[in-house]
Structures are given as C-alpha cells and as structure tokens.
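A single chain, nothing else alongside it, follows as structure tokens in the form predicted on its own.
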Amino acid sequence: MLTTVAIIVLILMSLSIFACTIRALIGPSMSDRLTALDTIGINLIGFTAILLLIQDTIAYAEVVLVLAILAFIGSVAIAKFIEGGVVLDRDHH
C-alpha cells in the first residue's frame, strides 16, 4: 500500500517538475522563472526522499541533505536577486 501511494506521489511530483520546467522556460517575469527553479529544487528533495522510502535504504540520505542545502542557498540567492538584482554585492561595506 505504501509503495503504491509513493509511486503515485512520484508521478505527481514528476508532473510538477515538468510544469515548473515549462514555467522556468516561458515564465512572463524573472521572478516567475526564479520561483519555478526554486520549486524544482524543493520537488527534487521530496522526490529523492520518496525514492529513499521505496527502496528502504539510507543510501540517498546524504543526497537529500546536499539538495536541501543547495536549495536553501538557491532560495537566498533568488531572494537577494529579486530584491536588488545583485546576488553578491562586493561594493557594500
């Protein structure tokens, strides 16, 4: 039962990643595209975690952690870019 539900969730998450990819490619504004990329990262974390549950292993635990760290850093960079258009402000003291 759990495996069936997990497979259905994986299919739905795949559709979500596909929709976010389309939004990232043709989004009308820059913030739409950046939010879609951030959502793809979050979906990848969940996708990998569900694979971890289906295969009943902890081999992908490090992958989930690295994806979470990269998604967090990406979210911060996206927020800074939307706020001011610059991710690393080297002139600010």
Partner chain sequence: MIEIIISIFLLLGGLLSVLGSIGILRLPDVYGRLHAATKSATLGVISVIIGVFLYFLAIHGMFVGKLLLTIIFVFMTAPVAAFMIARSAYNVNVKMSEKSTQDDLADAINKQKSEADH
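What would the structure be for the form predicted together with the partner chain, given that what you showed me was the form predicted on its own?
A lone chain is what you will see next.
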C-alpha cells in the first residue's frame, strides 16, 4: 500500500515540476522564471525524498540536504544578479 501511495505522490510531484517548467518557459519577466526555478528546486527535494522511500535506502539523504542548500543559494544569487548585476555588495542595505 505504501509503495502505491509513494508512486502516486511521485506522479503528483512530476506534474508539479511540469507546471513550474511551463511557467519558467513562458514567464514574461526574469522574476517569474526565477520563481518557477526556485519552486522546481523545492519540489525536487520532495521528489528525491520519495525516491528514498520507494527504493528503501537512505543513500540519497545527503542529496536531499545539498539540493536544499543549492536551491537557496542559487535563488538568492540570481535575485541579486537581476537586481543590479552585483552579487555581493557591502555599500547599502
């Protein structure tokens, strides 16, 4: 039963990533694309966690953690980049 539920949730996650991909392709502004890519990163964490359950192993637990860190750092870096082209600034704010 648990495997069936896990496969259903895996399909739901795939649909969710697909919807985000559509928004990342058609998004009118850069910020729309960045929002969609950030959400793809967050959904990918859940996707990998479901894979842990289906394959019955904890080999990918580090993958889940590193994906979370990379999604955050990538989003913040690109947000700063589209704001002014400077990723690290110490002058204001």
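Each form is matched to the other, and the largest set of C-alpha atoms that superpose within 1.5 Å is called the rigid core. Positions refer to the first chain, counted from 1. Because the structure is a prediction, the values reported are computed rather than measured.
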Exercise. Align both forms on the core first, then report whether Ile17 has a C-alpha shift of 2 Å or more between the two forms.
Key: no
